[in-house]
Structures are given as C-alpha cells and as structure tokens.
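What follows is one chain in structure tokens, specifically the form predicted alone.
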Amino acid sequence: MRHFLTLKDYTKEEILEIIEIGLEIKNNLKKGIYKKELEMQTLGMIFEKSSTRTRVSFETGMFQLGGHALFLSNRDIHLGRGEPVKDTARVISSMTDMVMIRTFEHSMIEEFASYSSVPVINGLTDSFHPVQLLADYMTLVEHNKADNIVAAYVGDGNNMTHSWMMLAAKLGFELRIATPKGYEVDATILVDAQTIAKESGGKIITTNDPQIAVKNATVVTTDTWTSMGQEDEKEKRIKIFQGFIVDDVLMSHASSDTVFLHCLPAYRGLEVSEEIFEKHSKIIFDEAQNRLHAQKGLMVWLDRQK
C-alpha cells in the first residue's frame, strides 16, 4: 500500500506511469468508455481547507470510476474538535477504501497516514500540493511542452513552489524560482530537492529577480500572493510583491513560445495581468480540468498497489 503525500516519495517512472494512466482514462472518456476500476469503493474526503477544484475533481472522478466520494468538513467530523488525529484515521480508514485530505499542517496528514489502513492522498497542505503538479505536468504533455522544460516560478515561496521543486528534481528539468526577500522557499525542502536534482540531472535555482528566473523559460507559472489563512497579511503582501506580477513586460524575457500556467483561483492585476491570463486561458483551463483526469490516474494507480 502506498500513500501520496509528496512527490518526494515517488520515482520518475512512477510519476510518469500515473500521468499515463490518467491520460488513458481521459482519452477513453472522450470515446464514451467508462471503466469502473474503483466500482463500489468509497473515497473519504476531509476538508479543513475549502476548495472548488479539489472537491469537484475528486468527487466527479470517483463517480466516473464507479465509486462514491464522501465529503467531510470540520463541521461533519470530530477531527480538530477533541478527537486525536490517529483515532480519526483508524475509524475513517476502516470504513473507506481511500482518503483524501486538504488541510493546513503537513504533519497532520503524515500522522493520519501513519495510522491509516488505506491509501491517503494529499489534496493540499501548507507545505505541498502534489496533485496539482500531476495536473500541471499532464497538461504540458498534452500541449507538447514536456520536453526540455525550463520552468520559472514567480511569486511566493509556498506549497506550489515546493511541489514544483520536487517535480523538477524527480523529472530532471531546470526550475528557477523568483520570490521577494523574506518570502523564499523552505530551506529544508530546497536542500532536499537540490540533492535529488543532482542525481536526476535537474537544476533548481533561487533568486529575488523575476527577470533572471523568466529569461528564456519555456514554462512560466505563479500562484496567489496571499494563500488561505494569510488574509490578514494581504495588504502588506501586495506592497512587497509589486514587481512580481507576470505581465507582458516580464513575459517578454521568456522563450517566444513559452506557456503560462496557473493553479487558480487567479487574481488579475496582482500575480498575473489580465492580458497574460487571457492570452494563455486555453492551457490554464485545460490544466484546471486535468485535475480530474490526473487524480483519477492517481487513484487507480494507488488502488493497484494495495
């Protein structure tokens, strides 16, 4: 049995296999072919952080695979209201076939997984968002942008940045990260990713200059400057992150055929301009839809490891 908590736990071959399964399922869906690979199975979905894309994609994906998804918010269960995480894990995993958790502290999902008798999927923590990176890479594959990637991440050193670091380290491509001073990536995660990258042939570079990061990049990506739980910092962050907006000026330093990705929701005029977002809207919304298909590939893959 395997859990999916961070891409660090997966080999390049395993990541590519999950993507391949997801693409196969997506292509079958276009032909009207539904293989009920998870028929009569139940996915428990624990949401301590709300989300549009995470709930819709996992719930729809489980239905299309023949199973059922059960939505559990803070108001529905005792987790975080007195019951230890390990007890909740034992109970929920005894009644479901798989569990997806979207929460704050990464240590919470690690503890839950250590006591779970079924696979646990990280739907997002403050440290990592690995299911989003499966969708991002699947999108690059579909758009023929997965070869010789030179990626640039511009913005906050957050869970998305950390997950891009792990993808680059595992798959062996170059990633340049530009953050304002004081908002850099987690130093421990950076060392881990750079160590892995040495073996894979990848390269991870950090800077405080967006132009350095974006120069000749084939993929440019960003995320909101103010993540959930940081709302009281919004005005301060807006001032500090000026100069880190992905706009026409910044994108002019990238490769002529570069693509722009965004995990959504996107705040136009802050981390990305209206013009750049709309210019790349086709691939952005393909990326959003691929959360559904990449996660189906992941759930099928995890089920096969039991």
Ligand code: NVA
Given for the second form:
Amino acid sequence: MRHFLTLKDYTKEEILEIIEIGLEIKNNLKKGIYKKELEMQTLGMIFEKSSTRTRVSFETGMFQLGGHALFLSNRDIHLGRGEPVKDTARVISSMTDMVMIRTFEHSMIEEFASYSSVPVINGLTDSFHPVQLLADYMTLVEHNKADNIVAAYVGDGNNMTHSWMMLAAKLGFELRIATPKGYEVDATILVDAQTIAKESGGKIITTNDPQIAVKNATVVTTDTWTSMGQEDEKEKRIKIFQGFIVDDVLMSHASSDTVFLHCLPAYRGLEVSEEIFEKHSKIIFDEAQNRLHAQKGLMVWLDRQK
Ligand code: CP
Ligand code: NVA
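In place of the form predicted alone, the structure of the form predicted in complex with the named molecule is requested.
Starting with the chain above, the whole complex follows.
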C-alpha cells in the first residue's frame, strides 16, 4: 500500500504512469466509456482549509469511478474538537478505502498516514500540494509543452513552489524560482530537491529577480502571495511583493509561445495581471479541470498498489 504525501516519494516512472492512467480515463470518458474501477469504495475527505477545486474534483472523480466521497470538515468532525489525529486516522481508515486530507502542518498528514490502514492523499499542506502538480504536468503534456521544460515560478516560496521543485527534480527539468528576499523556499526542501535533481539532470535555481527567472522560460507560473493561514500578513505581503506581478512587462522577457499556469484561486492585480490571466485562460482552466482527471489516475493507481 502506498500513500501520496509528496512527489519526493515517487519515481519519474510512477509519476508518468499516474498521468497516463488519468489521460486514459479522460479520453475514455470522452468516448462515453466508464470503468467503475472503484465501485463500492469510499474516499474520506478531511478539510481543515477551504477549497473549491480539490473538493469538487475528488468528489466528482470518486463518483465517476463508481465510488462515493465523504466531505469531512474539521468544523463538523471531532478532529476539530481535539480528538487525536492518530485516533481519527484509525477510525476513518477502518471504514473507508482511501483518505484525502487538506491541512496546515505537513507533520499532521504524516502522522495520519502512519496510523491509517488505507492510502492517504495530500490535498494540500503548508509545505506541499502534489496533486496540483499532477494536473499541471498533465496539462503541459496535452498542450505539447512537456518536452524540454524550462519553468519559472515567480512569487511566494510556498507549498506550490515546493511541489514544482519536486516535479522538476523528479522529471529532470530546469526550474527557476524568483521570490522576494525573506520569502524564499524552505532551505531543507531546496537541498532535497537539488540533490534529487543531480540524478535526473534537473536544475533548480533561486533568485530574487523575476526577470532572470522568466528569461526564455517555456512555462511561467505563480500562486497567491498570501496562502491560507497567512491572512493576517496580507497587507504587509502586498507591499513586499510589488515587482513580482506576472504582467505583460515581465512576460516580455519570456518567449512568444511561453505558457502561463496558475493553480487558482488567482488574485488579479496582485500576483498576475488581468491581461496575462485572460490571455492564458484556456490553459489555466484546462489545468483546473485536469485536477479531476489526474486525481482519478492517482486514485486508480493507488488502488492497484494495495
Ligand atoms: N488549486 C486548488 O487546490 O484549489 P482549491 O483551493 O480551490 O482546492
Ligand atoms: N498556496 C496556496 C495554494 C492554494 C491552492 C495556499 O496554500 O493557500
């Protein structure tokens, strides 16, 4: 049995296999072919933070695979009232076939997984958002942008950045990260990713200059400057992050066929301009929809490992 907590635990071949299964299910669906591979199975979905895409994609995906998903908000279950993680894990995993968790500290999901008798999927922690990267990579494949990737991430060194680092390290491509001083990525995760990248031929570069990052990049991406849980810092962050907006001026340093990805939700006028967002809206909303398809690939893959 496997968990899916970070891309660090996965080989390149496994990541590509998950994407391939997701694409196969997606293409079958277009032809009206449904395989109820997870019939009679249930997915417990624990949410300690808000979500639009993660909830809709996992719930819809599980239903389309013949199973059922349970939305478990920490406001409604005893976890939010202090029932220990290890007890919650043993109870929920005894009645479900898979569990997805969105939470704050990454150590919570690690503890849950260590007590869980079923696969646990990371639906976002403060440190990583690996299911988003499955969808992002699937989108690049479909848009013929998956060969010779040079990716640029501009903005806050956060869970999305860390997962981009792991994807680059595992698949072996170049990732340049531009953050303001003081908002850099986690130093330990950076060393980890750079060590893995040495073996794969990938390269992870950090800078405080967005123009250096986007120069000739094939993919530019960003994320909110204020992640969930950091709301009190919003005003301060808006001041510090000036100069890190992905707009026409910054994108002019990339190429004319550079694509722009955003995991959403997007805040126009902050991390991305209205013009750049709308110019790339087709690929951005393909990326959002691919959460559904990539995660179906993941759930089927995890089920096959049991
Ligand atoms: N990108 C993403 O995970 O979106 P939600 O927060 O809406 O789930
Ligand atoms: N970095 C963002 C991602 C949202 C999908 C957050 O953690 O809020």
